[in-house]
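Only one chain is shown below, in C-alpha cells, and it's the form predicted alone.
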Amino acid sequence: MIKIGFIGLGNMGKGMSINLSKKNLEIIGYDINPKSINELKNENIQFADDIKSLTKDTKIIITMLPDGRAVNTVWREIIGLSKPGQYLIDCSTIDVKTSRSVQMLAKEKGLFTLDAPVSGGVIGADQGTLTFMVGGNSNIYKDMKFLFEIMGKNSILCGEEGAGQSAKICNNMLLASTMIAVGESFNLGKNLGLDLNKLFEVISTSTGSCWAVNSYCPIKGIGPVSPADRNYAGGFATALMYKDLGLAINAAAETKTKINCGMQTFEKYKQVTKNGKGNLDFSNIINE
C-alpha cells in the first residue's frame, strides 16, 4: 500500500485528503491545528505528530498551504528529511517565484517535485471535482497523475516548474472579477422586477453562462447549493481571494503586463478585507 503525506488539512485539504483514503492508499495527515485534525478522526487517516516522522514514513507528500511563506518554511523542513526518489506536490497557491526556489532546492535532493494548484473550491474538494493545474516534469507528471483523478476531475500540465502557479493566478484573478459581475448582474435584474431564479435560466444557458453562476451561484437559494445558501460561511475567503489577486498583481507588475479590470478587483477584494469580512466566502462580495 502506498503511503502518503499530507501536510494542510484545512477546508481544502481535509475533503482531498479523506477522498484519497478511500482508495487503496495509506494516508497520514499533519497539521498545526488541533482542529483540523480532530475533524478528521473518524476517517481512516492516520497522524503524525510531527512534520519529521511523517517524512520518514511516507513516499509521496502533498502539501496545502495558505501562503508562499508557509510552502517555503515546510518544504524546506522536508528537503532536509528527505530521501532522494520521494514525491513532493505543492497543490497551494503561491508565487510563482517561491514555486521554483523550493523546487529547485528539492531537485538537488534527488526529489520528485510538481507544483499543482487546484481551482473548483471546498465543493470540489469535498467531492472529488478539483481541477489541477500542473506545473513540472512529463514523466513525473505521469506518474503522479493516479492522484489527481482520485481527487479531482482534470488536470493540466501546463508546462515546466511553476506553470501551475502561473495559471492558477490568471484563473482565479478571471473567477474573482467574474463574481463581482455576476452580483451586478443579479442585482440589477432584481431592480427590474425580473424573477432572479428565471434570470439564473437564462444566464446559465446562454452566453452570460459561466462557473460562477453556474456552480457557485452568490444569490441565496438561486442555483446549486453554495456559500451563499449559508450566509456566506465556509467556501473560499475572501481574505484568500485578496491573496491571490495580490499574486496577480505582483506578477503583472513584473511582466509589464497591464490588468486594469484585475487591478480595480483587486482594490475591491482589499476594501471588504479590510472591513473585517475577510473571512467570509469570497462570493459575498456582490452584497458590497
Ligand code: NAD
Contents of the next structure:
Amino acid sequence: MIKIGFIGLGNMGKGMSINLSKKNLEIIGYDINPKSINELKNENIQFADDIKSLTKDTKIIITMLPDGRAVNTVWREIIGLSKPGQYLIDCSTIDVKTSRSVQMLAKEKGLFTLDAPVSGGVIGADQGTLTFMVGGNSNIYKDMKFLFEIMGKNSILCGEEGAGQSAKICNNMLLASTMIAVGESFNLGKNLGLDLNKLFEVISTSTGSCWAVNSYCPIKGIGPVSPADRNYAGGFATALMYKDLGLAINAAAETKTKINCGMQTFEKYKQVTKNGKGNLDFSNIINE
Ligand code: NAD
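Form predicted alone done, so how does the form predicted together with the ligand look?
Time for the whole complex; same chain goes first.
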C-alpha cells in the first residue's frame, strides 16, 4: 500500500486527508495543532509525532499549510531528512517565489515536486470536488494525477514549477473583485425595489452570471445555500482572501502589471480584516 504523509490538517487538509484515507492508501498525518489531529481521531488515519518520522515512513508527502512561511519551514525540514525519489506536493496557496525556491532545493536532493494549489473551498475539500492548478514537470504530474482525482474533480497542469501558484492568485484576485461587484449589483437592485429572487433568476442566467452569483450568492436566502445563510460563518476566511490578494499585488509589482481594480479590492479586504472581521467568510465583503 502506498504510504502518504499529509502535513496541515486544518479546514482544507481535514477533508482532503479523509478522502485519501477512504481509498487503498495509508495516510500518515501531522499538524502542530493537537485540535486538528483530534478532529481526525475516528478516521482511518495514523499520526506521526514529528516531521522526521513522517518523512522516513512515506513515499509521497502533501502539504496544506497556511502560508509561504510555514511551507518554507516545513519543506526545508523535509528536504533535509528525505531520500531521493520521494514526492513532495504543496497544495497551500503561497507566493510564486517561495514555491519555486523550495522546489529547486528539493530537486537538488533528487526529489520530485509539484505546486498544486486548489479552488473549491472547504466544501470542495470535504466532497472531493476541488480543482487543482498544478505547476511542475509533466511526468511527475502524470505520476501524481491519481491523487488529484481522489481529492478533486479537475486538475490542470498550468506550466513549470510555480505556474499553479500563478494561476491561483490570478483566479482569486478575480473572485475577490467579482464578489464586491455582485454585492453592489444586488444592493442597487434592492434600492430599486426589485424582488431579489427575481434578480437572482435573471443574473444567474444572463451575461452577469458568475460563480459568485450562481454558486455562492452572498445574499441570505437567495440562490444556493452559501455562507450568507449562516451569517457568513465558515467558508473561505476574509483574512485568507486578503493574504491571497497580497500575493497578487506583489506579483503585479514584480511583473509591472497594472491592476487598478485589484488594488482597490486589496484595500477593501485589508480594511475589513483589520476591523476584526477577517474570520468571516469573504462574501461578507458585500456588507462592508
Ligand atoms: P487552516 O489554518 O485551517 O489549516 C492549516 C493547518 O496547518 C492548521 O491545522 C495548522 O495547525 C497547520 N500548520 C501550520 N503550521 C504548521 C507547521 N509548521 N507544521 C504542521 N502543521 C502546521 O487553513 P486552511 O483553510 O486549511 O487553508 C490551508 C491553505 O489552503 C491556505 O494556504 C489557504 O490559502 C488555502 N486555501 C484555503 C481555502 C479555504 O476555503 N479555506 C480554499 C482554497 C485554498
